[in-house]
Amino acid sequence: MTQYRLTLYVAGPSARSDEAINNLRRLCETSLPGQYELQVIDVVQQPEAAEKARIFATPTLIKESPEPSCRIIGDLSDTARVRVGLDLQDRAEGGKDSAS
């Protein structure tokens, strides 16, 4: 079972940050139940983490594993785009397209 390691960078408490967090959690619970680790980093509180990761815009999602890594910028409301970025296109919601 593949474990996904995801880091979401947001800028303080805001509606945009909350939307990105909620969109991502909903997608993960639907497509990756029990198979993901999500860390949310507030760049206002942890600017050094944002600098180290070279975050220039928020929200930014980084898929660290499995390889290849990728970055997705925005509120993550375009579920199809996020699924492609996370390489989940073969994991249809509910498992109907999953190869076993």
Contents of the next structure:
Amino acid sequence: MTQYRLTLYVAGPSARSDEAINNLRRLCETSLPGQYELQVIDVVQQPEAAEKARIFATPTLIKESPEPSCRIIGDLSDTARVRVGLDLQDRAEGGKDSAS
Amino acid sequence: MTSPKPPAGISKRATGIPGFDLISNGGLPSSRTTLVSGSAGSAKTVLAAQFLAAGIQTSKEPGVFVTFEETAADIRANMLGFGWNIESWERDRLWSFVDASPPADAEVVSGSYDFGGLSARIGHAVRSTGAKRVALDSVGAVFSQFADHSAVRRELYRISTLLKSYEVTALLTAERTAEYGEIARMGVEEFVVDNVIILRNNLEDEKRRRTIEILKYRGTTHQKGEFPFTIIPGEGIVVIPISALELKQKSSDMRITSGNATLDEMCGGGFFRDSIVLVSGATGTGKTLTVTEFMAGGVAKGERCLLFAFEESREQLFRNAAGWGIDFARMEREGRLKVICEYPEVAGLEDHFISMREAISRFRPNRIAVDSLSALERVSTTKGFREFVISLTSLMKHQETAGLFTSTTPTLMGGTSVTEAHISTITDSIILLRYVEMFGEMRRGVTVLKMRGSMHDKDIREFTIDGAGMHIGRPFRDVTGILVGNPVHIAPAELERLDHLFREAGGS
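Switch over from the form predicted alone to the form predicted together with its partner chain, please.
In what comes next, the whole complex appears, and the chain from above leads the way.
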């Protein structure tokens, strides 16, 4: 089973940060239950990590694996776009994924 | 610094970029962001990098370079040619990159965003190095990376506010599409409103001419108009601050020899110590001889003499001089003379000026000759040439150096050259050398047309050239029309009649 490694960079506690975290959790729970590791990094607290990952806009979600890696920018409110970025188009919403 | 003091409230940070601090009356406004706008290839990135490099080199001021377009690795490599070893400065914590060039990964946008990541990285870089200077290059790349331009403008405005709160002096570059027209693409100037500098790379008569203009400095002063600049390997941008040079030189009453005793007499006792003399004549009238005697005359008085030759090779010049009994080789060996020969075409006029200025500051001459200015005019635009002459004369006057320039007239008989038309008002004295055709024979005439601040001989005198140089003889008494190139011989009887006429008129 494919394991997803995701890192979400947010800038401090803010409505936009919370929005992004909630949107992402909801999506992962429905589409990738038990198949993902999520790390949330606050760039204000950890600017070196932001520098290393070259984070420009916030929030930024980086899908590190599976390859190819991809960046998704924004509060992740447009679920369809996030699914494109995470390559989840084929999976049915709600985890009723028949192929796996 | 003698430039006018900025009004209280806004101080300036000297950039250390040669010439820039002069045209900006002291540098960039401190703790503010200045927009540098320019078309492609106008040296925006060089200026941004030099702003940091100069700070490190002159006063060990740390700086942060935020790059939106090129990668940090590219910039390190590209700037090595200017002698800026960014990698070693990074090790010494004097230079810090925020690499915000577009990442290689695919990027998808979902919902609203801000530039919190970039702000955090810039803030961290500034705090951890104690940076005083920040350069951001170039903002156009941000607009192509993010589709929502109003969001980009809002976020960039927040970053400029953030920079202000860090009290760093910042320089932000932006693109423009035309050399004259809107200040920058995407309305960048709307959020960095305080200060605007424009870099131009104009094509005039098939020649490139780089200029820098300070368009506005809110609340403080600067020099107005476009100033030419050049980019030199091992140095970077050098601004040539023509009109910013002050005419503060004192005028000298001391006379020096032209190297020819009779010519000295004609000038009322020699040239002035700090004057610029223009010698104009057709090819072969004796301009190079005048230069040679001017140099030899200086050397004989124990002065240091510097000759810039743009028409003849060293060998030719030395052979010519020997032909007039002057030993240039010995003078050079004794360190009294330096001859620098160069083809005008090897460099642009701005580069020629910089290398001449270097030669002058190294050799510290008492007198300088340029043979000929007309040759230099070939490689430049009219405006560029005029600026060059002004810069050179003002440099020479500052150092109280005597100067002799030659200019070649395009026609054999009479006439003026384009060179003269541009520079005659800048020079203090003008000497004309002319061919005079008389009874099927070419003879030569010399006259002092102008001698600022002194009486001078008004005659047109005949001169001859032989193995001992120039011999100035008697005036052409019975010829008129020499200067217009149409000499007409007047019979002695007619002269007498005219003379008589005037005497009668004067007596009544």
